[in-house]
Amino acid sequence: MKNKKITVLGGAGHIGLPLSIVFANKGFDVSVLDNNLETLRLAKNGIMPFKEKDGVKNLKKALKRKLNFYSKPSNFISDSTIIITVGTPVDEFLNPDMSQIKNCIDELIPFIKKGQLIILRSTVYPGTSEWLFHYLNKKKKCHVAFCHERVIQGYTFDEIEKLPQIIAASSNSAQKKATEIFEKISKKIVYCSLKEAEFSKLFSNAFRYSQFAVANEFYMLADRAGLDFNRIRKITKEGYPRAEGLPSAGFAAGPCLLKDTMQLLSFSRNNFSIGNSSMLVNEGLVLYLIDKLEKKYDLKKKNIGLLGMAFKAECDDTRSSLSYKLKKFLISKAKNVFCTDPFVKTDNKLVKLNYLLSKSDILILCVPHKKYRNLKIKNKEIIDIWGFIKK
């Protein structure tokens, strides 16, 4: 192989800083460039600004390799190849944002040169990859791929050489050094065209989002009839394969499920009503619980504690979180709202979760993180849509 030098756009972040990490361990010079200015100071000192199993003793080991640090581009980026991590996210009106995309590239070209790959690692917008190739290919005629990640968030190390990697390019030269790159560290490649890849990511993501809709909607059906919905799933599930796909209840959120089925949602015109009804299942499962307190207390005299902050269990990611949406709505309505989690740093408000269980009338498991499994509660009513606590 001849280029090992490669440079991650986003590299401090939680696709691109794990990513950086696994090639730099394979012998790759890798440069981390992003703007956020205390991720990268965290991460020059052996610090992973996140939880990710296994992180600080890869980065340690990265470290001592050939990995380097960059708050702005220049003629460093010039002869690598350029994985960019920034994906398309949505607007407040849940329709696809491109700019976030075209901004990163306009950076870009003035240190790119003519035949270098540009590779897309997070979920784009149909036909973004496309859109990037042909708009490239105005100004430098640069190859373009997108080999877009498939790990769970927090298990990247574990996962990552474990799973294909799909790869679709804009050209079989493209496609070539795409996979010089990508083999080093996947067992089995994948091959597509663009849009297929693209429209891949999506599904996945889609998929998941609306088999946790089902699971939520069968919870409400179930509480409204004065049932357990937990218990039901077990003996559903009991000996019975096809229903193992059948999730628990719970707060479907984080930064990639809702806004990858919006993605399609815009695609489609707003013909993806299997998306459409996921997005008002799991957005709506915080009014459904809301609604049920109230009609059981008077909720202004009542002390409320939310268990769990973060968007999913074991994880200090706080991003789309459901659980501060519950916190938003109950601000306005109960008499004191406490929010504790074991693993999130960035929020001065969360409070011990012996304080929390002290003060609290109420108490709602939103995140089955571990530490709350074997709670012992007495006198207190404990919402627990997860079915996880143990009575």
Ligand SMILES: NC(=O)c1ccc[n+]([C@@H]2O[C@H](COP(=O)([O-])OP(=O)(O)OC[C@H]3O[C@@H](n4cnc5c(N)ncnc54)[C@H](O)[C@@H]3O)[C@@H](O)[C@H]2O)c1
Second form
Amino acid sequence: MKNKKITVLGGAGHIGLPLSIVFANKGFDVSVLDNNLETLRLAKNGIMPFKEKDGVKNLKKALKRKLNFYSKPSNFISDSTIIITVGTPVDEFLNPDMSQIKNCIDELIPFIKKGQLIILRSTVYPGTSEWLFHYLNKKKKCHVAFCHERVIQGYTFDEIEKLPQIIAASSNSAQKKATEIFEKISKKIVYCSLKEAEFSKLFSNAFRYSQFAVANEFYMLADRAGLDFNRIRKITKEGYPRAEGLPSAGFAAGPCLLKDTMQLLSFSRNNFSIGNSSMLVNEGLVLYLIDKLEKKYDLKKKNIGLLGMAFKAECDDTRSSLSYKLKKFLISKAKNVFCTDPFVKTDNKLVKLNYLLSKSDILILCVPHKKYRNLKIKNKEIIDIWGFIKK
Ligand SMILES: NC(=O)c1ccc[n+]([C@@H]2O[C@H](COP(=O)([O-])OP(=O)(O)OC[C@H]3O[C@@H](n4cnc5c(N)ncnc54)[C@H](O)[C@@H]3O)[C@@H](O)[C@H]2O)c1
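With the form predicted on its own done, generate the form predicted in complex with the ligand in the same format.
To see the whole picture, the full complex is given below, headed by that same chain.
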């Protein structure tokens, strides 16, 4: 491969930065392009802006190689392959919000040259890759590929080289170029069409989201019947391979699962009943807990402590965390609500664990961070939907 230049747009984000580091450490000349000046500054100085296993070690190694940082596109992008990792959220109507992709493309267009390859790595609404191809080609004749990210957030360096890379492209030469890049970081490449790849990513996130919904619905069914779902799950799974995929109950949240399920719901014109029901169940678990507490206690007299505010275990990211939904409801009902998390650094209202434990009458385990596994709690109610705390 002659030209080893890559620009990662959104390169200081949760997906973009680890990917940039992986490519730089494989000998590519990587330009990190991101309009978030603070995360750029941190990365430039060898500090990971968010928690990523082995992130600092790999970032420091990459900084000794070819890893440069930019906040605006200019001529440096013109002879590189561009990988787009900007956010693809849903809007207030739960429909796809394409503005980040469209805005960043408009900013790139003046500097793009004919024949350049643009790779979409963000998770996108079906049809976005074809839209991008036609949109670009009205102005500049470019190649487009869709090569989505599949690592689990926070564990890129463990996973990325183990996972097969799915490549979909607008032409044979785009496929060849994308392969030359990704074969340096993936052992296996799988090919398909642009739309198949877009659906594959959305299906995998909607599938996980619905698996969590099944567990959460079972939890509420068992709980209403006065039974412990986690005991039932344990005996069901014992030596029984067909129940292996049954997850524990718990808050199913974060920046991807709900919004990607909603992208499919929107695409299907709301004819995606499992996706829709999964959203009602997973979001409804929070309301179920509040109803349960209100039936049992006069909450106005109770201090409630929330353990874990990130959206998942061992993570510092609070985006779309259901802990905050729970907090919002409880604030209007309880005497006080205290929140703690060992990893979250973006919330100055958090308190220390010991303070929370001493002040709270009722504890709710929102996130199963390892630190909470051996908590010794006496004379207080603890709600542990995960069945995580050692009894
Ligand atoms: N977080 C995950 O675990 C994960 C996993 C797989 C796929 N994805 C997908 O990857 C995409 C990115 O997710 P993320 O969690 O990394 O988001 P993020 O918000 O952490 O990162 C996006 C980055 O893009 C930057 N950006 C936005 N517009 C820009 C512009 N015009 N110019 C320059 N920079 C710009 C932002 O500053 C930010 O740093 C989404 O489509 C998401 O669904 C995420």
